[in-house]
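In the block that follows, a single chain appears as structure tokens, in the form predicted on its own.
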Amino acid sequence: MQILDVIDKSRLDRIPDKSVRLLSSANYHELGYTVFHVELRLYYKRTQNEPYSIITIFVETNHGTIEQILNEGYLGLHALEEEAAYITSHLVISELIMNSIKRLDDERRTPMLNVIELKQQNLINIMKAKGFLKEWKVERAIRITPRHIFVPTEYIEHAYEDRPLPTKSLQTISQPSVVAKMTQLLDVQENNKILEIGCGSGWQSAILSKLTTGKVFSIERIPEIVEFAKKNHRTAYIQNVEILQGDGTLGLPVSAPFDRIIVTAACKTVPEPLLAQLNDGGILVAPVGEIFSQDMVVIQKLGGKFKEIKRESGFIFAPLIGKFGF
């Protein structure tokens, strides 16, 4: 059940602003429901006095979004603090979602500090702050996605800083902030193929596959490399992304035309086979320039035309090795 199947269309004007507070991002079961987290929100409308709210618990599962009122009226400017302080007293709400808030409620009252969620959090809220992540379905991916399974061992108390980390044979693990902007540059939909150039530790790889139910195929040249993200998505139990060793720059022309393409290394200019591999109406993301500066580039293919349709500079990726590389 969705917000727009329980408010009356009478009581608003229109379905108003939001302000959210998360209470748990923590994977844990209820009656059979993997709950991804849980929200308090606050949908209000401006009046005279002050704002017109209602409050109502958001429960995302895996099987989809559950959201319920707990309240509405004039709460004033504090109602989601409020809120939270009584939010067991709802007893009418659904079971799952109560189980749910009865879980969060015991543990405030015994709080259990859980290093990786707020390191996680707090690197989630750095890259909101810098504008680098602005879409709910790419922090939901990053979020479901622990970075720290995807560095190396001695790395792992950095996994959470936003920075790029050592892998093997003196690669980089991506950035998380840039991670999340080339993830929403590059608009995944449900059932995009996508190619990655350079996988890195599957760390991208990774989170593409949980924006789409598609293939993604990523190829990368150093065979340590391939093995390290292999074992690493092992680990993480992703099913989707095949990773192959190989020139990246000349694409995968078996497996070609692909509705999304990922090149995660600096290219002078994009590899022509991998634009002769876009399908008409994708989408290719690629950082652009010299071996120190580039642009982030967003091409699309239209009626076998190809459109430059944004351009962000201030990058400095790992060049693009191979035949068509550098």
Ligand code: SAH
Second form
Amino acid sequence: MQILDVIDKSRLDRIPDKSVRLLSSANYHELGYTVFHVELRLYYKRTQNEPYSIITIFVETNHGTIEQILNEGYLGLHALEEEAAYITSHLVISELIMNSIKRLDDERRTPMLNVIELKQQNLINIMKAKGFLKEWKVERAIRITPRHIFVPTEYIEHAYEDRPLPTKSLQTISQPSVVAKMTQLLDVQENNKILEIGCGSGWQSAILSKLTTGKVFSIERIPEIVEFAKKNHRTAYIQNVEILQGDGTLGLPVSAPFDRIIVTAACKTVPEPLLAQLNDGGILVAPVGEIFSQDMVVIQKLGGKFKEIKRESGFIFAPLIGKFGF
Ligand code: SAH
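Same protein, the form predicted in complex with S-adenosyl-L-homocysteine this time rather than the form predicted on its own?
The next block holds the full complex; its first chain is the one shown before.
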């Protein structure tokens, strides 16, 4: 869909009708604020001759009273459908929405959200609607790790869509909802030492670094991608991740044992060295199966024994290539 070229701001200003109504409110105790869900019906058209279409956007706000939100503006966009996500992420429409937000912000002297935060909010909502993002700690880590820093410049427009994107050397950056899911399954505790196999863009390891005060090690096979990930980490001011080039199927014996191990490439079976380098009480998450279809497997080590504690089907990752891989 290309609406970028055909709607200009002057036409948008003359949108015939906008209406909002309150749907519900929810208390997010963990985050310490109340969220109001507001429905916004926005009329738009893509070309001069096309009739107006209606789009419904769900808005989430933690600012102001209900009356203020309804009368003056709104913060944080919820778009539960892909089409809505696209339209609200559209720059000109975002600007229009931002003007309403700014009115509210000026009054309340709260920091203004920017367009990127709006796009990110859409993505967060899509991940929640799919049931892939549930934990507020993980949500927070994702929020403070902007994905657009981790995608190649030519794909920046797509950084906040829920889909994988190309990195370099025919490899990919995982789909955001899958990253959210794996991060939750890994159940990171505050001072965990973590090993990731398959650094890629570095987005997953950056998110993990926000969940632990311990060190995160991430191994990547392809030198060009190692450089890409390191550059991304510098840009995003990621401090406690060490990115290493090598065959991750061998693990990292010099720094073992690890409290958490995450493999972000498809494995035939979980590489033996990784199991051997898991700390007692530790958790390993890996996509295991055939080259075009894997199960997400969660293994816990307790009292020297390994136990599969969870398995979910329906994942597709780039293959893990190495001594204990494909
Ligand atoms: N976690 C990444 C996505 C990883 S995609 C992110 O957040 O963007 C899978 C990555 O695994 C690819 O970059 C691929 O080069 C890498 N890979 C494949 N086999 C590997 C191996 N044996 N050791 C380390 N990395 C490997």
